[in-house]
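Form predicted on its own, single chain, as structure tokens, below.
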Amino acid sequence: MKKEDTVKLISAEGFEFVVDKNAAMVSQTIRNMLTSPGGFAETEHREVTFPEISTTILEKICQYFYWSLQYASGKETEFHIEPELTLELMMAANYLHT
């Protein structure tokens, strides 16, 4: 995978997730950050920092991005969410419009 085909998502703790750009675009918020005109840092560096999203939650969100792409292509599998993550995950998903 070429660097220009990836996006770096950074959690509140500074952990970096390098994901396929198409997967990250599942999120309308990330899509807007990466495609908006105006020379925003996110667009130029393909890097988005989420100071309010923990590493555990951002990891689950990245898993969801890939699951969503598979689901959209016809592969129907279950996406498991641990009950203790549900509230925090719902708040992050609301922010990310996923």
Given for the second form:
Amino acid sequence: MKKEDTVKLISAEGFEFVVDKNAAMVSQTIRNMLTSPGGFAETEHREVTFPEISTTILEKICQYFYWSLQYASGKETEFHIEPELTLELMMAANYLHT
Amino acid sequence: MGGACSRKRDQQTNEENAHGGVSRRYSKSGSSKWLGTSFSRASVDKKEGNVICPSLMELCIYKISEEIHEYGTFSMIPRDISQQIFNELVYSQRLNEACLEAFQDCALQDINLGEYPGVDDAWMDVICSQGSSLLSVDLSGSDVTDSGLFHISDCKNVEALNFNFCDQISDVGLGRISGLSNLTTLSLKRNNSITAKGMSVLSGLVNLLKLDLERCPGVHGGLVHLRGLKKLEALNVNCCNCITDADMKPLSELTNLKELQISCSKVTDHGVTFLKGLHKLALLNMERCPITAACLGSLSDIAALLYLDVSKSNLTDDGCDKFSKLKSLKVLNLGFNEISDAVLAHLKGLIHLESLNLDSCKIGDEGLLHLAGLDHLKCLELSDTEVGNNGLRHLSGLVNLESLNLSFTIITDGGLRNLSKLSSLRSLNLDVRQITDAGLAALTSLTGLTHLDLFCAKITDTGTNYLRNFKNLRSLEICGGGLTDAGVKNIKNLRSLMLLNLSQNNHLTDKSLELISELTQLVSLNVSSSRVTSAGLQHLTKLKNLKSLSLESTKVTANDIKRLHESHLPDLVTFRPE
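Return the form predicted in complex with its partner chain of this protein as a structure block, the form predicted on its own having already been given.
Following is the full complex, with the preceding chain placed first.
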């Protein structure tokens, strides 16, 4: 995978997730950050920090990105959500427009 | 045999659908709203043709909804999110009194519990705790009583309240809404307890735009309290038999009124005189009122009037010349009045007319001549009139006609060629005994038809050959007794069909069911009074969209259908025999 095809998502604790740009753009919020012309610094550095999203939640979100791409291509599996994460995950999903 | 039994539809007063936009979903007993929820969400999405990936937000909301008992409170999460959880719980019918507690003080904006099972006063604490955030509440069909409304006054900003079919709310409960001056919509359909006295609180609701008191038998004398509601745009007192001329008087000051529905009241021509100055009035429903054509004089200055229903009233030819003044009319319902061809001459100049209902009027061929120039007409209802073939000639140029009802007229096959150029026709009712296969042959150019009713026409297998031209048909009824399995072979290629009624064709066998099984879009199927047997039911297992199935007076037993329902067709809502 070429470096320009990936983005780095950084959690509140500073943990870095390097994910496929296409996957990350499942989130409308990230898509806007990465594609708005000349706007965000994120566009240039391909790096987004989420000071409000914990590592556990951000990991789950990255899993969802890939799951969603699979789903759209016809592989309709179930996406498992741990009950104890649901509320926090939902707040993050709301913020990320995902 | 067959065909001996015929029927006529849509005769009942259709109070709730006065202009098509009014929802029929409110009714405590007859509701099917909650029957539909046996659909799984996935199957609904698939019907739309493409795979829609659920968002993470949706997945989380479904998850919470499934495990709702695990959550103590949602008051710490943003209200737009708790609102979505609430809506999902209502949709999936998982909401109950216990889990409602989690929504205490959530600042929800909309509590839409219309027809939701089990709602009563015990729910009201949490509902009212939303306080000034609450904008709309629908408790239609609930068991909420006056005491449940005690704290509704805390919800200062509420804009819409729907308490339809809440028969335990009386004047006392109504008193609790007196300070809610932000209300724009208030609906109290079918309430037996509300009286003129209780309606005095309405005078304070100065922002009210829409008031619905349909089927409230005690409201006579109460409309005086509306006098100051200058913003009021819509008032529905349909089927309030207590409403009289005196009740119309206070309405004369409501100059912003755009819609007024007073069907089945005691209002006479005198009462209508009070409406003279309502220059914005666009819709007036006076179905079944004891009015005559003399009332038209009071309406002739209302240039905004687009929709007028005077069906089933006391109209005669006398005074009908005043119709010519109502130049803006788009929809006119004159059905079931003792009026003749002479009246139609006065409609000649109503060039904006799009819909005209003359059901069961004493009109014939001569009268239709006057309609020939009304080229905006989209919908023409001539059922149960004396219209015959000569009359159809006058309709041959109405190329914008989309719906034409000729049931129970005296037309024959020979007249139908006059319809062959009406290429906009979507719905055609030829429920006429004299119509045969030959008539159908003249209509093959009407390829846009989506609804064709040949209920008691004498259609045989030969006639079904012409049906092949109607590829867009969504509903078809042929119940004249002349079809055999061979005819059904021609019907099986009409793949858009959603409703098929072939009852009373007593030669149809299980073979027909096999042919019909290819019509996978079918939602409703009727093959009653035929030779089908329980052995034929196996073919119907492919009809996964079927919601209604009638096989009355056949060898199929109630148990057979029940088994089919349980094993293969879970979405069936009604079936006969049962």
